[in-house]
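Single chain ahead, written as structure tokens, the form predicted on its own.
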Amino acid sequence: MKRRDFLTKSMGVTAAMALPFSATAVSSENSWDREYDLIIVGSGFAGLAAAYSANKAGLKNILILEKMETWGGNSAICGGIACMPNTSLQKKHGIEDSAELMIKDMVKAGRGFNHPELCKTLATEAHTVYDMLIGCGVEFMDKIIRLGGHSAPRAHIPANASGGGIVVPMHKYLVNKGVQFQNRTQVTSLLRDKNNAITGVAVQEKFDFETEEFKAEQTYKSRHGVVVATGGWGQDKKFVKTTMPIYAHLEATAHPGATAGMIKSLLAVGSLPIMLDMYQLGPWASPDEKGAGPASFFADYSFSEGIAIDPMTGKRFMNELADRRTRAEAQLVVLEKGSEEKPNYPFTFCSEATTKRAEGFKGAYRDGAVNKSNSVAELAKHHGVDEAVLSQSIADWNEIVEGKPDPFNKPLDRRTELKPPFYSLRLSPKLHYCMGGVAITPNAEVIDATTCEPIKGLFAAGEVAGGTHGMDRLGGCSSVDGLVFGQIAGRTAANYKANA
């Protein structure tokens, strides 16, 4: 199958969501319904963190807008994994590592196209990140883990494995400082005023998003300009078709409220736009569930101690660990081998000793996504390779674990012999990140597209600003980009005053 067939015919499709309004601008000289010190549109990581430094820095009257029924977007199910170097967990469990060595990593799979500032500041940041959230009650389990790309083991884990460990204590944090939260409320406008500064928004009360009713149309003044914080749009199938035609039809994981209106809002008050067109795609997402679930999750831990296997040849065919873009390259052109009839997914495997520390093992197996083989012939027939070249593959890898070399390089903080049973995953790369956005500066401030100087009064952090990972994201930096620039985005937000 080609790769052009594949990715228009073989994943699932969700529906389009059409934009119920139009992303213009306005011009805001009139009265307004209500006033903040600030408002900030996004319920997640970005939004949380502004709200944070924003509260730290003595704003008292601050509006979260959410536009969904429930808070924290893509934070709240995501695997809530952040990647930090030099936080006190780290030193604990006794790991070298420095904002320089990540630096390195995010630039190695960005290809070079990382926003210098943006990155190192991500980076040199990023451990105080760790700081405000066990500050806001947030729990990390007693391990770090390596993820493909990372030179070091820096992937701190949520106590329950989820986003929602990091999105509810911060809630609760928040609301117990006297932060306002209000959802059902879609921003249609981000509003200026006669010197182009952008002093508040237009909202959409009690919406609803599956009918697209509201109740009521407001304006909102914000005295010290507006965070947006409302991450990607990878559900937005005509936003992304537009910008990206080949990956329209991939199965993306974002949840359905991930789509284009303030992106486009952005653009319409005259924003820079960065690399619209970039998308990244998962090389831990299966078939066999919807989005990124658990077995997402599991994959992480099979990919390091375990091997993937082209069952075409029987063989390993890439680095398990290697950054995003590579291992979705190449299980891409392991599924170009099948077609529609017989197709060709890869599939990584473990041992049982690895399934008992993996989070999410437990509801993939459960759900059916990974799979139980009690010996190589069960294997090889689950996934229909040639037994003795699978038997081959296996001796191979097992005399890696005894100290001979990689071929592939694949660094190993843990040595786990593969042994019956098996526990298996097929693998098919899932749209999964947009790598684009807003040109934001170091202190989060949103770029005119036609000065390149910051627009006064908008801000914005996360993922629906682009340039920090370049072409491509390592794992678990998208929470820490967010929650990274979604501190400084509150605190140059507190800074700033509307007319100074």
Given for the second form:
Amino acid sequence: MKRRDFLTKSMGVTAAMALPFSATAVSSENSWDREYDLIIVGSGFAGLAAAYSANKAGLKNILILEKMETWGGNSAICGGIACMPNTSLQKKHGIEDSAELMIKDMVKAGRGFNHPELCKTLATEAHTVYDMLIGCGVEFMDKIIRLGGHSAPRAHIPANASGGGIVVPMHKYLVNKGVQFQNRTQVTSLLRDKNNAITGVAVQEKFDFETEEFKAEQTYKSRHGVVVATGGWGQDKKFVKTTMPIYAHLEATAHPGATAGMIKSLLAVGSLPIMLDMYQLGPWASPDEKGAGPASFFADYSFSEGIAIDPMTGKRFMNELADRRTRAEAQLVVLEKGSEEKPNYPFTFCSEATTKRAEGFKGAYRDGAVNKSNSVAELAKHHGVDEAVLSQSIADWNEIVEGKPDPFNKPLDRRTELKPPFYSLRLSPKLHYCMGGVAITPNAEVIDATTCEPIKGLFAAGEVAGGTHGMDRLGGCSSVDGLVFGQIAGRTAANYKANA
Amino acid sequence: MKTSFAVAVIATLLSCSALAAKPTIKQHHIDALGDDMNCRTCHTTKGAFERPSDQACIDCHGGMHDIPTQPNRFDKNPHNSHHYEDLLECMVCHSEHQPSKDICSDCHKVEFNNLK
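Let's compare: the form predicted on its own is above, so bring in the form predicted together with its partner chain.
Entire complex below, previous chain first.
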């Protein structure tokens, strides 16, 4: 593309931002560098699912763009846990569950801020995701666990306990189907025609994330609109600080590429933003590992069968299986009892029997995030707790294991006596998920801020879209969010013919 | 065409001219190939130099499955990791003209003494 054409297009977009109803944005039909049936931005769960359903719907020339060198973004590095009611695996394990029950759980965790239709869509279509994944060659462990805030065990774990166990088989499945993947390509803006319909993207090719250098600026046309599946922006310190100043100092669990580039591009074409100041903190995070690593996986098991303690009181301070916001807020209160120099880190611990079941334990123990104590005295000393009080807390818990009511009302799927050796983990909430994003319809169409109607040719799915989970979300639900709405976005785009 | 591209082109041209220091070749490649090793061994495209494709590596070394990582105390096998299996390009971790860097260590405690 000639430099002049590019400037014309860019100026068109700028003009459209200022004057949405008299936009003169033009992306002339004959100046595209490349043309595709469908362009999907982002190669994680949502992007892969969009390509899957668009391919199923008959689209041929599909391109997935990825900014980074690596594929899959956060989807590849996460634990890959997916909470899905009514799957064949859940039924096989004889678990009673329903979409309605999951909706109830999600709305409770979301403090009622959930957009009801989106929440309902996720819960009712989740089981179709399971079928899609199995069809792509994804393997799950033959067990279902319960994560905090869920009324039933509904968490499916990929056989290799990683989101890579979903991303890699889907990626390969799609390559086999002829879907094209192009990494190191940064989308700089969404392009639109004189009717404000999104028609393609401007990109920087051979983009180097470290240096921000690139080889060429190009424009790609997408006949069926553009699917944005770029995830969150937890690593964009400036964007986080501007939207939620009090979280600016928190470590984020996201991969380095999780910046605000695409949410800004979405806003620049007039998308309606919602809840951009809402972020989720992960209550299983540890100051003793980077991001959310194996220790976080281990914590889910320790929360389930063990307990969490405030070192200053020696007592439990939360339902260890409450929703994430409840737990993270309880932990922040405990932390704030300490000082910056000497933080009062809450900790969780469990018995050896529990570690045998816990994915992530081996790595977390080897790397030093998880500590072994051979007695209550050792455990108390390690975390700076009064031994007598800690001893009493353990005795109290063991009575609950025996059947006494729990004042915190934690659901107990497995009763394991708490006895030495203990394995413990220090806790410190980290910024984990961008609750907000652009508003979408249940068909994954992005909504225009000026009309509150869908923007033609613009679809979004996964973390970059907001509303589904409300103010906070349950564990194992963002994977399903990306996969459900990704599928829907791919289908909606395939049916969108205005630009075809 | 942005300035950075022009700069990159000039840098590329200079890099193989007598005006600039020749990019270093790693010793194991010199040992294996000697004088047969030149820029085009890896930069196989005609015309301007491009970042080498995986194929340039695979033609000599085979795919990731043919190159298992030596057992290590971290229990990590970057050529068949839980996150990426064999999906990544060689150059995500391996470089010729600068030190290689394993991406595992972005998140995990790990060291690979034999990283080439």
